[in-house]
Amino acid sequence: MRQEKYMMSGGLAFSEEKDLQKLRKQSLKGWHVKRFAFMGYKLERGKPEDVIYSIDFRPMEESEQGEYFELFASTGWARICSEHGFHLFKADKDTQPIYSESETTIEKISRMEKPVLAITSMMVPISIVLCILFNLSNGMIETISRWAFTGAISIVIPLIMTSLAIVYQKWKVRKKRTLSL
């Protein structure tokens, strides 16, 4: 029977939700996250337990490690892994929320939201310049443009998906929070 096992994700900024419940299942079956993988996460086998996921986005120095998880651990989180800036944690099902409040969930968005918003803001720009570029020349300069532009736009076009899904969310929380009020 093999011991390690690929979940894929459904990409935290679209189903972040969805994906800790996905982990919470497999964790009642035997199958607990070891680390995050490419698109995924890397499940090895264990017993059974019931216990609940949450994600924090927050890029530190090294330095500024300990204290961060030894203060998710004073409130009943223990860390499983990170991996550029995301800190995936588990607990048992009756412990607090980490994110129990719309602000610092909107807190939490907003840092996941600066970094892609500046690197699309950075890539559209350059697929634009090399589209005009493939357009009005020709030759050599026509064929790298071209590779360069689609090379280029398959990485814009996730992007702008992904910085709209971050929006997204933010804007779901702030109605959710407008609503209970």
Second form
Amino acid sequence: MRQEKYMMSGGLAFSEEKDLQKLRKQSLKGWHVKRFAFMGYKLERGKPEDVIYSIDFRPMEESEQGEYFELFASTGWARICSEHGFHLFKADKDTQPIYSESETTIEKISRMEKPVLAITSMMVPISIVLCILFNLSNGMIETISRWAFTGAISIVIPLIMTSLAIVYQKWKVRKKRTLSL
Amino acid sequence: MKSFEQLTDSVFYIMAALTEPRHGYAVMSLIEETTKGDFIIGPASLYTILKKLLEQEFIILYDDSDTRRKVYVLTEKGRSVLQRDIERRKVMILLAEKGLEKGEIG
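With the form predicted on its own in hand, show me what the form predicted in complex with its partner chain looks like.
Shown next: the complete complex, the earlier chain at its head.
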């Protein structure tokens, strides 16, 4: 029997909540996430467990990690793996959430938003320039800029979708806060 | 990052706990015990707020001999910010208390 399998992620900016629910369902069936994989997770076979998962985003120095993981561990959240500033945690079903209020939840989303918006705001003008270039030029320059534009646009579209998804997530937390009055 | 104009309840509780030197988990436990479990701060929220308080110089690192349990304490600046927020909260409570006393229906 297979001892390892792959689960695809819906993209953390789009469906963090759904991913975590899916991981929980897998654990109930005896498949436990062990590490991040390319656009997804690697799961290992074990005994069924009733656990919940959480993801935090916080790029940090190695010297800061001891305190950070200790805080999570002492409240019942065991670290599973970390990559590119994302940290995946696991806890018993009734453990309190890692974010207890909206202000700090919004700050987490802002931390994720920053690098995405930085790259997007760099790539969009580049694509526009390339677009103008291949429309106005001819011959060799037209061919090159047309290819470059195709490449750029295939990066820009997912980037814009990710930016929008993050902005939407932030809006959702803000709305929930207003409604909780 | 936004600085603190009015302290949120979480920030207020954490600063109140750091009037004496404490490490993160001791801060969480104290708040949970004092409020009998009504107010619980998650580890990610606590960590975010500690970092912000350090940045604003409302707290300082008091003892980092145990790197997994760093101890923090309020600075003079932090103490006066907390004092100001106590005054703000007192006004709110006084208004509500007075209102309830006077405004009994029936």
